[in-house]
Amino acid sequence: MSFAQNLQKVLRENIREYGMFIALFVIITFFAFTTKGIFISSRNMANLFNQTGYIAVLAVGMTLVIVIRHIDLSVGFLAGFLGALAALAMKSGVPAIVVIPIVLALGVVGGVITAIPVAELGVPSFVTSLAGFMIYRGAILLVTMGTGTIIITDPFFNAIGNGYIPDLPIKIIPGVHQVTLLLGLAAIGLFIWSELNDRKQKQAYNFEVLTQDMFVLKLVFVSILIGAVTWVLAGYNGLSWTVVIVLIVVAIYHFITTQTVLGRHIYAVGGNPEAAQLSGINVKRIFYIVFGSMGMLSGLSGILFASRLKSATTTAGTSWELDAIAAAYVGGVSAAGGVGKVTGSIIGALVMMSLNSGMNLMSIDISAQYIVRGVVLAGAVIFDVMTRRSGK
């Protein structure tokens, strides 16, 4: 087949995976023109990635929750509540290095509490997490009662949301963060090595692989994308600690979901819980693990947000669960369960936050912004349904 025919075949067979990347590319290109380049400026892109951080980690956890055919509406206010607890603890003199692991552990406890009625009594997760939504909303108000805002002065904690990785003392390229560039080059090299190794293993077992021209196109396209993002971020202050944390979270969860028995069990439960139970998988255990993980990531989200604002507020957590759910669906997770990638959820979060940032730069009214985001979410779910039907 010709190059054009190969490209058409690959896009048609992988439309669910590639569709979100195409959508993000279109959105970035559109706003780049409509804002006269302001949207893709180094400063704006750095701010965009930092603003996406606290939603991105929630979206990673929410992806797994939806994969097992459940939902968690409590994560937004749980994150806000845990961020407020962290601020209160540091205000009382507890160092951040002690507060952070405690908050993450409390997040796990919160997630497990949500899972108990689901796993043991069969209560719909929508109901039990809605109860948590109300409880944590009230808890935030109690913790911040009298002040409304708890100021955080711990420099280590605040650096998480506002700091950047250090650069080399010697400037080879003026005005560019060199460590970020080196990390970008390392990421490109690691990606190419990983893809070549994966292709070699599949060929050894006679598995189907991309044609040579499509494989080279994929390597070139992704390498250019990584290089472009790295160059833009290096033009400001480089990689922030928020972005580093998000990348670590994504790498860990991507490894777990794609390379471990636990990951296979999670998707098996999402595909067919009854069949998974009959095959020997402890479905209740999977529920506890996934919801506990969601709670831990809620704690991390609360830490990232409180650190960025250098304070905890009564409004923290408002609509975060909706943003996380939207990011997961836009990122390719299936409403029917059993399908979805944590890497896709990050793209979904970037899509939703890019829409916010771009429309703000264009001074579009907030009412229109909600409508546009709603249309995008509806389109993502409809796209999921249509692709599943066409695949049958």
The other form holds:
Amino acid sequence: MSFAQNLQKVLRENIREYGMFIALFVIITFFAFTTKGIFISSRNMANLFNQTGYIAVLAVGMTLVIVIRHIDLSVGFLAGFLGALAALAMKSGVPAIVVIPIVLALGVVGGVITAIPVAELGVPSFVTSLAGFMIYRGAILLVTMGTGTIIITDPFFNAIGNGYIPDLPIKIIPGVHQVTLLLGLAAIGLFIWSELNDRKQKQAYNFEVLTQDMFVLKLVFVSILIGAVTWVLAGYNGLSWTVVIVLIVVAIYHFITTQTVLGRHIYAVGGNPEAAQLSGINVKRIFYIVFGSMGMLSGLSGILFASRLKSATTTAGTSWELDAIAAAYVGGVSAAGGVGKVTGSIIGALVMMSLNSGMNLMSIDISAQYIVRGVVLAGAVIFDVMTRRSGK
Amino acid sequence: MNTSVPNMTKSEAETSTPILEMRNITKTFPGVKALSNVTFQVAKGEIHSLCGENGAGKSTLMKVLSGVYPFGDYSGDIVFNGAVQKFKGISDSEEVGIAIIYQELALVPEMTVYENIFLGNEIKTNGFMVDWNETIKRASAALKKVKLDVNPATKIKDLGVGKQQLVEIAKALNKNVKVLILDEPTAALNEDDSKNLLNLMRDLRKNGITCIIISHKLKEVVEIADSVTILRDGQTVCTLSAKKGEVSEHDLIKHMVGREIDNIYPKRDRKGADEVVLEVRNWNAYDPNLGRNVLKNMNFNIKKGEIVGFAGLMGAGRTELAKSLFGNPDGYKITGEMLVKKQKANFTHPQHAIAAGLAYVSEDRKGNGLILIQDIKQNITLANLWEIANQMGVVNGNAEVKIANEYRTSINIKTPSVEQRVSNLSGGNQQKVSIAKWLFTKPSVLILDEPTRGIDVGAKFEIYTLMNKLIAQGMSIIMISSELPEVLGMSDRVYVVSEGRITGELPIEKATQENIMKLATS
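The block above covers the form predicted on its own; next, return the form predicted together with its partner chain.
Next comes the full complex, and the chain you just saw is listed first.
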């Protein structure tokens, strides 16, 4: 078969998996033209990634919640509330290094509380988390009642949302962030190594693999993508701590969901709870773990946002849960349960935030922005359902 | 390949006017040819049975006929009432009078009988308001036609499966149906309900309605069908006239599998067993949802290396018994004593039962046995994932593939790859995956709940052979089955269950169909 034929075949067979990447690429290209390159400038890209962080971590947790056929509406205000608590604690002199783990732990507690009526009594999570939504919304107003916005002065804490990783003391290439570039190169190397490894193992088992030319194309394409993103980021201040944190979270969750017993059990519960139960899986325990992790990530989200603004505000958390849910659905999660990837949801979050940022740069009115985002969400889900159906 | 209909004599074809003819139907799915030049002819007013092993293409053919696969999705012609039909969907086929009743009933459990009968076909006054009085009146009349004596205001969920089926038929008849297709109508019914249903079909025949019945119960087919069409591997094998005992079950099996099967129950040496591996004493279970005792004072034991049959009618409490032993996932309140290998057992979750060496292959493989959206290997390893994971809980994907392939070969799961989604497999292969999953937990007592329900003769034989192999290795099997020949053919001992009680224990030498039925209905 010719190269073009191969390409066509691979694209057609994997349209669902690559669809989101293609959509993201199209969106970025579109804004690059309409904003005369400002959109893909190093500065804007860095901002875009940093702004996506607090929604991205929520989207990761929400993916698992939706995979087990549930929903958590409380995460937005829980995040806002935990951010406010962190600000209050630091204002009264508790160091950030103590505050952060406590806030994450409180997040776990919050998630588990949402899950208790769900796991023990079978109350729909829509209802319990809606109750949480209202309660945490009130709680934010309560803790910020005295002062309104709470200013955060702790430099360590504020660096999480605004700081960048340090560079080498010696400048070899002027104008770029060298550590970022090195990390980018390392990432490309790691990617190629793991792909080669995977291919070798699959061949050893006589599984079908991509044809040689397609495999090379994939390697080149992804390497260029990683390289381009690194180059753009290195052109500004390099990798921000936010991006580092998000990458670590994604890496951990991706590993757990794809490689571990726990991950398998989560997808089994989502795929068929009765069968999972009869297979000896403790379904309640899975509920607590997934909602607990969602709560912890809400805490992290609150920290990222408060740190970025260097303050806790009364409106923090408003409709974040919906943004996270939208990102997960755009990223290919299925409400029927058992289907959805953490990495997909991150792409989904990037798609939604790119739309935001690009339309802001184009000075499009906020009213039109909402409409466009709604259309994109609907379009993405329709595309997903249709490709899934034809793939059967 | 048979494009013609060889066994049908000329005279028959001429005397009976076909109401329906499907000519050279070919339907392909990506990578699979499900139907290849199938020809299918049904005479007006007859009961025509469609037989074949699972995966032979029966359901696909009926989906083509009912418009689930629209015109253009297949090649060939559907001729109904003398005209070529091009159905775009189910509503088109219903329009001309073809109705299909699936194994999984399409009724809304929370709605009443009359609401269900007129669902999608409401009687309206003024063009938009539902006329409930007229609806109830006409629903009562429809129920009379199927001889179902229930209050039309009863909710569907409060009816048994047999009655639900009749409601479904009433619904179809109400739409002025000419050809009624029944897909495995008696699979979930007990003997009485089955008989009822067959009688109803005879009544319908008298009223000029044509019935197509898909069934694995060949005895029924022989009893009721006027003619039989047999499919194998997506092709028509033959059409036989079946009036008045012209075909036997044996003939049908021969055509279905394409080979002779002398004895469907493989022989084994029955040796006396004495080591008790499972003992249950004074076992009671109260179901808080139903508000009554589902199991009453049961006593029994299972010995090493034997197959113990649990016979009884549908709903006698056998599945409830199995689940109550297997970690009680439904939350019954249990009293009594269970000993596993002489150790007192008190399981509060299936995981405890699995750890103690029990395994339960569910009767409902789609509902709570398998995870249909996942692939074969993931289903097989699910109940024992730690076996192939390190201490950190990281699953070894290569080991998983290896194990899945071992089971694929050893119990003959027919699939191109263990990465195939389970939903794409036929019933028999799904059942094998289900069994493989539980064998991987290395159980000492294997509970098989209706192990061969809805699967074809060839796969049945394979599963029986496997059972014999397992007990030869020292496993013990509890076989819950509603098919008496299976109970008699496979068991070493039989317990009969009726209304939550054990009403008798029979050594296999003394067990006969009559004995068991007597105890099952006592």
